[in-house]
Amino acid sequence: MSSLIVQPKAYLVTKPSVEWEQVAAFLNDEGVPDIPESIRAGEDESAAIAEISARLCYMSYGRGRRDIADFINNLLRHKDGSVFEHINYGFVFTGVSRSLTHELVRHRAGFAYSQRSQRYVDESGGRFVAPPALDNGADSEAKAKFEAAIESAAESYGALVEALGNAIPREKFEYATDHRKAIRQAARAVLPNATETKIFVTANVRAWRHFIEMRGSAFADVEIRRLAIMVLDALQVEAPLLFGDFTIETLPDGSRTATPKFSKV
């Protein structure tokens, strides 16, 4: 039986820095206070970038609000999204479906990845995600008729991988891996959406902002809204005051929902 996953993996891989000693130079050569008078987000990295950036525009440093929740919630509040732009979160998925990343990367503005590729990784011996439909609720049945699916997928992509090995010269190919390439270009053919992958997904926070609003909404795909669901929760404890806004809720089913005060920055 191949391997059946029924959770993703989020690992938060890359976060933003700030040079605070070239801030410091920036501030001095422009004749305004030093950082503690002009970037009240502290240590807060994230806070302090959407903050240098905003105040920028007005050369406002030293002056204005001094809470840096409230300078924050006012960019919110009057969807001054612009200045999120500059911070940026990349993380690694696994144990997400293709169907998943089909829809993942309709997210374009703000986005980059770098994918599983299943032209030059084997997947014979791979791994297939369970449809949350199924731990929902569904009988033995349905998910015997699953297992079975995804279990002919895997036997007919061998099968294919070895007799297309045997069908397409490997004379014909410079490179020894160009002629792996072609055969497993052409046996993917027969793999489901349920077909394991993984992705590196680098974002600002303003694209996760509204990825997360939209693919954490009750209409959203369960699967993905999972997904959302646990980048907010890596989120909210790396920038509180970027994503601390958005109100989770449990739906009657056990999955989980997301709502921010703040929509469409």
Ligand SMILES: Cc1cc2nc3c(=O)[nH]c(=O)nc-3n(C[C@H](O)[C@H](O)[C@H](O)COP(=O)(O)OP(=O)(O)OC[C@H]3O[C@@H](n4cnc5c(N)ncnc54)[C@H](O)[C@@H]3O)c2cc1C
Contents of the next structure:
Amino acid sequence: MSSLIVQPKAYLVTKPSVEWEQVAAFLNDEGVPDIPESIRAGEDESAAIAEISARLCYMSYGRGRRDIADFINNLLRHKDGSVFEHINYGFVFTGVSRSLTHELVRHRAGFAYSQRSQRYVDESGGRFVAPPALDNGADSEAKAKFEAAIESAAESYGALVEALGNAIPREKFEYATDHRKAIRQAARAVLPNATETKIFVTANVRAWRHFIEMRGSAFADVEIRRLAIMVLDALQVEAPLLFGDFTIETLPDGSRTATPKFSKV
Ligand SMILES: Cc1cc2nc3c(=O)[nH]c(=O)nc-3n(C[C@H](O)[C@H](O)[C@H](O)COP(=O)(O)OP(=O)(O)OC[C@H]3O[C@@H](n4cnc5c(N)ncnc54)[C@H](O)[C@@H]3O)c2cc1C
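Having gone through the form predicted alone, I am curious about the other one (the form predicted together with this ligand); can you provide its structure?
Below is the whole assembly, all chains and molecules, this chain first.
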């Protein structure tokens, strides 16, 4: 029996950081007030990066708005989103389906992706992601049909790998890796959208905000919406000033939506 996944995992693996000594040297060389008078976000590095870059535009260090929340909200309100492009967070997602990542990689601006290859990695014994609808009140007949379908796909994949191993001569390839790749890239044709994949995704704050707005909406597929809100949950802790304007609501089916106060900055 192939193993089924019902919940994805999101690991926050990279975060932004500030070289405070270099910032202090820059402020000193420019003859503007020291930290913290110049950079009021202080140890909040995500907000500090937005502030340092935004203040550089007008060399307004030590001047203007004194409250950092007000400062960041002003950037969001005026859609001065380019400064948020300096702040990057990277996640590894596991337990997500190929249909989810097909939607995810449509997000281009400000995103970088590294995804597990179905050509290099053997999918025999691979796992499958159950659509959230099967967890949410679907009757046992629907679950049984889903399980039978993935079982059949897993068997077909295994049988095809074996048959292609006989059909594609090893001697045509210099390296065994290329022979295996030729087999797996053909055999994966019978794997379903539900096949589990793993992906490393890095994006800047402007891009994450847009992704969460698009995919946290009630119109988005439930699986990617669930993931978008997991990302939001993590980023609201990491960078509350940059993601605090999103409101999370629960729909009657128990799934969540996320809506920003400041749309597409
Ligand atoms: C509910 C929902 C349903 C969807 N249904 C479908 C569907 O049926 N079929 C389908 O094909 N897709 C569908 N999509 C995907 C959608 O069309 C987008 O491809 C996806 O959401 C990425 O959005 P984006 O292009 O705004 O994001 P990004 O690629 O991250 O771009 C961010 C922003 O940068 C700007 N930008 C990026 N690239 C360019 C460019 N080349 N030229 C000019 N401006 C650019 C735009 O302002 C864009 O909004 C759906 C998305 C959602 C949320």
